[in-house]
Amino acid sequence: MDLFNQQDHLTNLLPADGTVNYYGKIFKPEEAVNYFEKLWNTIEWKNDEALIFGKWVITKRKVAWYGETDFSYTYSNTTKQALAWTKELLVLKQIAEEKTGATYNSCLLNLYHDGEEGVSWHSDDEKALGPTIACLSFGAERKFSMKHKQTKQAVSILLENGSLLLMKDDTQLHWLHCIPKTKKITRPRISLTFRTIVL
């Protein structure tokens, strides 16, 4: 089956105003593994940092912000210049693009160390950003959640070791999503958000 019949047969996640697809996994077990191991021991971390209702917040999520040039990215009033790629992001960007069709100019990753880190509800809807990304994980299994703007409609799906999820065209205008936390997960996920930043 070629790139173009396997996005035509996937099923959009979202009921209305935008798509979400999910590949699975896409990677073997072991070769997810290697690539935990690589990004945990080679990508610049650092603690992410945001303004929230007016109070200056240091979260325990680490982040980093890799592209083609030193792009620079700001989201929660905060700004970030982008790092050169690393080998594995270089292979990484290549897999997503030939699996997703389009293409990638940077990269913002997260390390969440156990289940008691996540991400509330936001949309990835920056004026500098493209409308299409790209989300690999690795790691423990995390649930991934949207919720619509208007109807409050929520989708919920487990993001496996290994797999990759396509958000585009109009979801990040008409939904929100997140990684709630919990205290069941107690291994660390990191997850790769493929974007294309608009020049």
Ligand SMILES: O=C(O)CCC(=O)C(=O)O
Second form
Amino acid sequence: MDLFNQQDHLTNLLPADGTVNYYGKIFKPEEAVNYFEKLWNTIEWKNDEALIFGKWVITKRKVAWYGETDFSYTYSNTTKQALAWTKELLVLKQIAEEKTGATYNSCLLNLYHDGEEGVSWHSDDEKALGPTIACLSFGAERKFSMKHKQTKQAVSILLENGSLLLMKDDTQLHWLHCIPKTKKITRPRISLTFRTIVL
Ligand SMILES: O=C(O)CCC(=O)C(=O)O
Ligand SMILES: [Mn+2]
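Instead of the form predicted on its own shown above, give the structure for the form predicted together with the named molecule, please.
Following is the full complex, with the preceding chain placed first.
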């Protein structure tokens, strides 16, 4: 057993039916700024297409999907092919793995240009997806909201620049999450959600 398990001091943000741990800022401000700029410039950002209520919608936020090569992954009726890990993504993946004590084989990245862009209520509960998702945030602080599917109980947390959030156990089964839109935020944010695809 690892006596210095870095999860020991963490409290569960959820009252029941899942586990969400917020690690706070794990990078120094200058490191976080460097990662933001590197990711902004090197990731192959694309507007996402999704079939929502039978209509093709192009999202304003940009996304990118990286992972072990040859992964393809279907969600919202679109099939995506994973791009090969970049140097920075591999470093960040390793940091996320060390901090959370889990391993990941893919990463969905989001780029929100400002508060007018967000992601609506959903859970990452696709069959091919493992239950553990680690989320790194760079740039503008955004609110991360969670809502229980049955009780509608709500929990939210501010995701700071250079911070790490972990969702695991039954979280995706019982809880929805979103990044609410807000007019108050004018600066961009990049999030990296490390996941495990089980084929
Ligand atoms: O940007 C975030 O922190 C969350 C994004 C998200 O929920 C997702 O990509 O599934
Ligand atoms: Mn999600």
